[in-house]
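Just one chain follows, in the form predicted on its own, and it is written as structure tokens.
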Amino acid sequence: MTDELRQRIAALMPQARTDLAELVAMKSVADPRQFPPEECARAAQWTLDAFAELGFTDARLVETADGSKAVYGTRRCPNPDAPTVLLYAHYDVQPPLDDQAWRTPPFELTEVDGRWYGRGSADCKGNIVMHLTALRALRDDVPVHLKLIVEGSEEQGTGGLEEFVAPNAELLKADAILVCDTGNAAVGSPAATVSLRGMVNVVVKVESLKTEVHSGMFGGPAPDALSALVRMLATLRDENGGTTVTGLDNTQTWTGEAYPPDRFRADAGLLDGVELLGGGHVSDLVWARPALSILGIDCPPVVGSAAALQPHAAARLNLRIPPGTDPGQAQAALTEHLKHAAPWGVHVTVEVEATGSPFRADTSGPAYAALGEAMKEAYGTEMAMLGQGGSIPLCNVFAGQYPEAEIILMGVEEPLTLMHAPNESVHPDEIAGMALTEALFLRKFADRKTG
């Protein structure tokens, strides 16, 4: 039956660029200062009218806390003892940014050395499509009842969905939780994403004047807050290059699939001669390991700065922290940390702006079993675990809602995505290997789960 749903999907791929494209060319960015609304609202449109065609007949637009509105629907299957499976992913994009440093036109999708380039092409339009295409396949013999919801401000961060989940708790509630906003290691290399970091994100000011003066009159005993804010942010790593936040737990290892320096240095675009950080395994230290990054800066720019010292300055962080470590601990501790590191009694006030919890998976369930089982046969080698930078906060939200059900990330957006960045692409092997993955978990778990 495997390679039956192999050929079926094959078919099926010209459909699934269509409908990429289709939906790459809605410019949902959820963001009304950016681009209008209504093209957030076409493509919530676009995607309840898809699903309600593949028996979802009672899709509809659900508004949630933050003015967005997702996609939710349900689809039964005859068996009443089947399992449910919940099947998640996003239609909101993030901007195109710099629309100078794309190859291609943002917003319309186009190939180029066998991927398809365009905003959300991977992240997470191509998740859409991924269900749909799945879908297809299976045609009218899906042997679990399925639940939908396709959410539409998840890259805002404004968490609308996170609040519809506690007061809607039975529309959402299902035995397994595909969240398909992640990806696997490399293109045919499949993974589940089991572990997440967290993050606290601040903005650090610094005052020492009460404003700005002569360099020449004044440099040497007036301090300057630039300079007391870089040598603060210098504590912040160790001689080579590790995170060094005082009070939290530098030295924990990932127990996972490894992430191969050479494939790591690839996926970022280190350039050439420039050194990994951190002096330990790169598993370790994006998976395991807090990681601090310093976002931006304000201070004035090189072009058009005076010969004067500057009384304030300010740097945004983002602190990524491991399962195992509390947000308000972290929060806690990178706002000791710099009040301490702050030299020559400089004013120092840190503004935290977001945190968000860890998560990590338990894969112990039959949902894991079937999907390793599922993996397997759709790429011809076992399914890897791995862990993921970045924060998907409904994680937690719904591992605490629904104890008992398994949650598992997944989805299209390997490394050379580019997800957020300018040129972000799919691979469209991803895609088909992914919906026959899909494909054959559901009909694995239902067997799991009644057989």
Second form
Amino acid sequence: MTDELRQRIAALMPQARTDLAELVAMKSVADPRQFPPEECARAAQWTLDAFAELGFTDARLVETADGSKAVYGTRRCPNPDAPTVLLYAHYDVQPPLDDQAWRTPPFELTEVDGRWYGRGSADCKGNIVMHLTALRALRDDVPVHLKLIVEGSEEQGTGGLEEFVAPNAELLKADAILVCDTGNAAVGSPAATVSLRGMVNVVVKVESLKTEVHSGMFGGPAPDALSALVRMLATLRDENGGTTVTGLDNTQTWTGEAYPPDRFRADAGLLDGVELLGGGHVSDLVWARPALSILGIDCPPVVGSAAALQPHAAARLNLRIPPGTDPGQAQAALTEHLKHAAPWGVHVTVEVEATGSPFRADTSGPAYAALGEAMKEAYGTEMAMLGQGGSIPLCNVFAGQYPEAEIILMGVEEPLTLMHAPNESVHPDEIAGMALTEALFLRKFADRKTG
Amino acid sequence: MTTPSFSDEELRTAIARELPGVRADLERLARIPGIAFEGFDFTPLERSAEAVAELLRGLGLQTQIARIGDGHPAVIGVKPAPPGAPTVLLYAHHDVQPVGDLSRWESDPFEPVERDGRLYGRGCADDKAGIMAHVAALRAFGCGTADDRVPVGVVVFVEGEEEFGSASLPDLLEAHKDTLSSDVIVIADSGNWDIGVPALTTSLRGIVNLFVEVKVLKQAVHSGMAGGATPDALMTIARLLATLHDDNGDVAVDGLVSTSAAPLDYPEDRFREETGILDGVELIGTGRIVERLWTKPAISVLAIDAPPTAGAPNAVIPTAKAKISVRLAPGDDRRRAYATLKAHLEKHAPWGARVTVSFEHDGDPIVIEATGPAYDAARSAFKAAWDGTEPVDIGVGGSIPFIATFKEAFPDAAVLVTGVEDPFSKAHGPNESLHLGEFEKVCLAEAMLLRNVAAL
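Starting from the form predicted on its own above, please write out the structure of the form predicted in complex with its partner chain.
Now the full complex is given, and it begins with the chain already shown.
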């Protein structure tokens, strides 16, 4: 059974590549300030048509709270007692960011050294193609009831689909939910992601003067806002680089599969000689502990800057929080910490932009058992349990709405994909391997549920 | 000394007569956005040099536009000395600072406008009013007219790249040494102690501007995926920059010079008011305010290259660059200070980050020994122009690197650092302005100074 599926998938890979190239060519960044909304509309329609062809005869677009449209559809199987599986992905992508930094055109799927490059090639259009390939390989023999939801604004963090779930709970209800927006431990090393960090994003603003003043005439006694901000930000990490937000535990440890430090260095692209931070194991630091990053600073850019003390400055901060930490508590702790760290009586305001809860999957049910078997058969190695430093707020929504459902995070986004950065890519073997995993999973899960 | 000397009253009348024309010419100059900073359109500098040259030609000066290589245009105007009279070099600059954040200007920076007795616009004080003070003083003596009674030889030297570090100045002085040679040098690019209190500037801090860049990653990575174990360049540079001050806000770089300042009291309230420090915000550093301003080093972070907060993605930033300005106390050495800063930044780079320190520009600090007949002549002129108020000797926290260049080029000349700025001028900031009442006194004082110097 496995070999036959494997062969079918191998034969389906040229089509997978064609499909992915078509999808990547659509600049479906869900931000009309950057790209025309028609790009998203085309990607949605393409997705709808592709799944409609595979038996999702009721496939349609549903509008979500942020105005984005999700592709929804169902495909019943003949056995009324069969379990229901919800397949998730998203068709919108991150903006390409720095065009100069791309080595290939961001919206043109391009093969280099065995990987396929392009924005969205992994995150998450690669997962759409993985779903398609798995279903094509199974042909008419899909032993579960399927539901499909492919959302259109995941990367914007505007929560369109998250808002959609509660009022449309019946539409999406399932026994297992495949949230396909993560990836394996490495190419060829199968893994489920069972823990996600939450996050708190804030903008901290500092004011010290009414206006810019000459740095020579007034520099010395006059406190400039940029120096004050820099001192505040510096308190958020200690000498070892551990995140030090007063009131937040930063000593947790990760108990699942370890993230090998050398591989992390390569995955993150650390320059030679640059140290890994935090004084713990990499897995602790990226999956089990809080992490504070500075995303942006408002102040004059170097070119054209005048010899002036800055009256105000601001920074956008991203605090990742592990399972077990409440976002409300983390937000309060960060705000308090910043206000306390402000030197020289400077005026500080902290504005919370977004928060998301951390997530931990319950891995004790039949879906996880089926997945473990599927991965073992597809890859020949045991499934690992990974954490992920990033947030997928939808998982918390699903967990809250469907407490009985098993939520599985998997997909083609292994660490080398560089999703969210320039030069995003996918490894075609991961599309093939995960499509096989998915097909096997659907069969095995049906077997386990129907005896 | 055959020319009959002007009385104070005659000069006062003459300046009052010339002032409307001087004001109109100042506004004309201030409409030209001549900025010598990298990345700006330099053609306005050519226009402002030409406008200055026209003013000098109008005074009958033998005028030329001079430059070194690709440098920006300076203007030199010469009027030979009457027999036996000394020659005075009058310095100012016609380039201006960039305007910075336009939204913070209450009126168009390049359309001068008067509000409450002040003339607002970029360069209205720094330093186009310096140019016009020279022009006003010469016009008061009928310079260039049939009744020309200027009592001294004059060399007007108006530089075109002062705000960007005066890179060509040493070569300009060398190339035109004979033309520029003079007995007294008046540098009108500083200011007075207060409205109503004139000053001679006798000490200036030096400056070292430098860049520091940190690199930690090959490229940006997702902050969820990598945040925690990966240094972000912005945090790295924040921790590095935070080492430049201690908790009091004093400079924490070992090896920079501090000295003591004149016994002038700069009341904290006045400093707070002039600087626009918000309520509840403390002054930083320790020591008397004039020491912190004039005779101790100061370090400011002027700029950081970073994504703006609006729209910054959830990404760990791979590189960041900051511009740092270090003000040096009199007695310090710019080259040693740069080496000190560079070593400090390299030594304190956290987490193995790659740090590159690079130089932008510098200038040595200056102390002027302000004694002798030329200084007496100046003080007497100031006192008369300010109706009996004695001038004070002040320091300046800012740097005018070229003063050292002048001192080196003309070691025998007396250097007088004067100027049009008052504590509210906001030179370099938004809403730069000139106090018009004080400007008239500055013009009058300079005319009196020329008269007094002629009598030496």
